[in-house]
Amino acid sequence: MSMFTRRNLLQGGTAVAAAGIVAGSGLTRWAEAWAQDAAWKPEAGAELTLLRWKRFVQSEEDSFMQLVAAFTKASGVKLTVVNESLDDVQPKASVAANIGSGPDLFWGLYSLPHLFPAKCTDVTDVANYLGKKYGGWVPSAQVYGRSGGKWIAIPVAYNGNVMNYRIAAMQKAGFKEFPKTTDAFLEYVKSTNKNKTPGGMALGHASGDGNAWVHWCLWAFGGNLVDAKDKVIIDSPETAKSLEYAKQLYDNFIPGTAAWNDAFNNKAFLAGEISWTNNGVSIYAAAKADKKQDIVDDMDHALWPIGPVGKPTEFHVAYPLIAMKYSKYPLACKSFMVFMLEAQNYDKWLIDSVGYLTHPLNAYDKNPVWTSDKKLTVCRDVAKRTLTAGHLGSVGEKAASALADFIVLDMFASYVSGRETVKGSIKIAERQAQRLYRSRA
């Protein structure tokens, strides 16, 4: 599927960079041929603006911008990419949807398109083409991408939110491998703190890392915001147990995590202030890029521990790409979506994202990035493992709003930080959820 081989990757950064240069000229030639045969012909004079989250891995952004340049050269469509912080994409997309004006394309998080499904361009034809050509979509991508029997977005990637940890600190804490159960994880957290090598996880309004860990914790103990009929069921013994467990974790975190956003844990880990956290593999990539070999050699990644429910309850970040219905150039939008996920582009982009981005189409299981470095393999299947926003309930506008409003995250933060009791924090979340689910019924 790709001109890149495992040998290229194992030769290191210089080889990959050189391969990228070779691919640059080849990519242009392929892109021009692709544009001639593509089913989606951009409108005459089409110009597009795409708003995406700011990069966490520089090589990923560089590769993406090469892809954009190749698309422009081949199709004649000028594509301007605007970068915003991860937490700013959703509000900006919501405003644009409400006023009917703004960027043509938004690259956001989780169930963002379900906040305004009627404002999204129908991209069923794009999804069908890509799914047929590349081995089908993983189930969670179908959930995030579809609404009312049609595709309203293309989930172009996932960020595997996994456990990042220092190996020496783990071994000093008495563990030969990263804990696989919540009970063992609690003992690990206590021991690393006792050894003055604590960790921590974000409890501020962190759309990625904060949402990922509190939902994992809630679901690991059997708690849920809503049931299969979208009835609010957050007030339960299972939710209380998850909060009490989280409090024990928090009491052994490094101080200050109540204010952390998605960038704080990366900085703390790379500075040697913490020995473990939850994150994508961007910490590892940054350590490599900055030549912090002591961290590179002494860190690894693991899947989330399993709780009393007895099965994985991971919540990885989905990245849907939305073409807004108000765009004057829907065919150009669709053309770029397809172009992104064609193997000649997507294979290289995955490699250059060094495992930070994971694929939504089954054919890319074979991408060499997943076997080039055993510390990245853990992220290969996150799109297949993840639960989706809403979990038991629908993934529609209500679930999207609950995430955007940080209902579950605030419930955990208010209790573990001492602002509320268990009952008080649950009642606040219950009121917020009931108001939300009733108002959007």
The other form holds:
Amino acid sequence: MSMFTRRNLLQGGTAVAAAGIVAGSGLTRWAEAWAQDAAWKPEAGAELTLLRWKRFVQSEEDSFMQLVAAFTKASGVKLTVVNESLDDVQPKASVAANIGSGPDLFWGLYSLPHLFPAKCTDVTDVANYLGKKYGGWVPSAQVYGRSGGKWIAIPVAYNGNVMNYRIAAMQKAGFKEFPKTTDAFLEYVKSTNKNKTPGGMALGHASGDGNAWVHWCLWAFGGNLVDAKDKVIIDSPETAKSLEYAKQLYDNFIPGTAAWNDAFNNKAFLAGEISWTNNGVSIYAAAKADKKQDIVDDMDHALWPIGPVGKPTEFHVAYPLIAMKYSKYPLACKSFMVFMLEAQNYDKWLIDSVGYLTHPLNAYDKNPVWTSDKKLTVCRDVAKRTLTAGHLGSVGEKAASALADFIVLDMFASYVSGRETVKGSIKIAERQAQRLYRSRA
Amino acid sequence: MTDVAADRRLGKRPARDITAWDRLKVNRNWLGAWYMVPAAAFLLLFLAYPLLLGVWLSFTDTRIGQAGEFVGLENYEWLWEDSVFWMSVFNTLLYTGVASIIKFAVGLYLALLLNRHMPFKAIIRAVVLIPFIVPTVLSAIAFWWLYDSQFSIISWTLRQLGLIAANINFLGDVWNARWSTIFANIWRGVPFVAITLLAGLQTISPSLYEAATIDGARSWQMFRHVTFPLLTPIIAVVMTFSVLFTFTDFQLIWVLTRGGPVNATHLMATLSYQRAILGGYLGEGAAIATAMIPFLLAAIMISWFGLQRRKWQQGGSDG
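Starting from the form predicted alone above, please write out the structure of the form predicted in complex with the partner chain.
Full complex below, order starting with the chain above.
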């Protein structure tokens, strides 16, 4: 024990730690030293409940629970973790905010804190401390985390939604690397289909994968649902172009994608039915876990092709953590937020998330997970590249409602599946958006 | 004071007028009302209050997490011009209409079969109930696999038999998705109808059939003139429930399609949930839910007045 004084442990902690240091009792000892020195001392007798989205990668959850145990041991704060499926976090948090009672901490999806900014504890001090210590927040984290000049949430992590593809099928289609532009991507999609190794992307009500790809497509061609003043501007030639492009893609998809929800493409990829799709890196993790070595060896990930707008238009999922204002223990909440994002804890958690989660703080670019497996490296940059929900417009409840109501997704699905004309599908989406944004044309 | 104390000692009560309240406490005609108070309070608290609150919310712009203001009919005006809402109304009527009729027909047929004497009668009756016993979410997940666009066992079997070349797009095509969800609902709902009608059939006295047989009635005539008339009160109740359950179905759709593809299977209940809870527009979600009430009332009226207004039930002739 004499080797580890509180001071030198904390000093060591400012550097990005290697996995070995944080393992086992080292973490606990560091945590105890951290708790003594922390700026946010939990209230006496504090007990917290945290409601989070249900894990997609088991090792991530195991690691998170270790982190929670270390926090409890160091600070004496009992922290109960409740898991809910991703779609259920938002309603539960909203109801809790409405009635002013429920879990102290909610860990949900992108615009969650903006649904009820007045009910979130001001965590500006926490965000400033972390930003200063770990190389600053990426731009999208500042959009998601801040409201009215103060931080109302800590965007703990991102879930990169990237292209998953089979290498052999790509090469057979005549490509050395995954296409980097929308034009080349269309050629790739056509060729893979011609070679009987088609891919596909979800067009059912898939809140994750479906929303990710249609927004990429819309934004890549310069289309937008609303402008900076939240005025609905979906009816534009750019939107029409993105729909025409998506139609050409869809015509070369595997049949049945109109029914796909978030799970279908994972199943189809792992069964060898499709050679490419958009997803997190969970397919890769599942292939490894199931010992499907042929797929593990033959698959890789790529960032999204860039469209005529000339810059990345990706849409990755952000996971903000909020402390509710009604919590009796705001300091304990803040204490946990800081504890979680300190390098000693966060680095290990990021490694155990095997690329499924990406950091919002620049210093974690150096985390070994991004170099230990070259197939995961692309996910390092997703937080920097992603656009935010609502893009040009506000990131608040209207943007969240538009996503939940699948306005853009249904516009694409109704046109590419032949149910509506370009004009017709845009008009329906415009009408829906005007309803949410309460702006009549 | 001393007078009062003296009265007590003598066992006298202080004289006072009998108030209306005293009479109400002992009056037999009021007694019934008193006994109904707990039930009425229960109904008001758990049924009337949420219903009225829902109707009230539909006239406000309430969002989750913030109190709304009264906006009059604004939510309804937006819905009136909302093609997705009207599609959900159409879907709900189609879903309820087709599923209820088929559930009734199949359920009645099954009930008639099960009413006969046959070996292993008790076991067969129990087996029929299975779809109803399985939690809806579980059976919906089973159907989800059956309808999978890549891994459907139905598609696989038909392909192996050489009947089809490509997988059937059960949930990806608009009309396929509608029929697929309706089929799943029928599968789940038939046992309820069958078992309840079976209970009704067993209350019909065998002597009526004996009398009909003696009169030379054929089996169709027996069904038409003995079974069916005596079964109508039960049919009215069963079909009312069946229509209400189907109209308000949620879990099946939510698990199978979430209202997709392109809202082709959105029911009013699922659309209301999507907009109120997931989208956060409680007021608008409440308006969609409130819009269901007239349809439900109409369904109840048809069942009760159409099927129960039979004079013979009160001893008259059935005009």
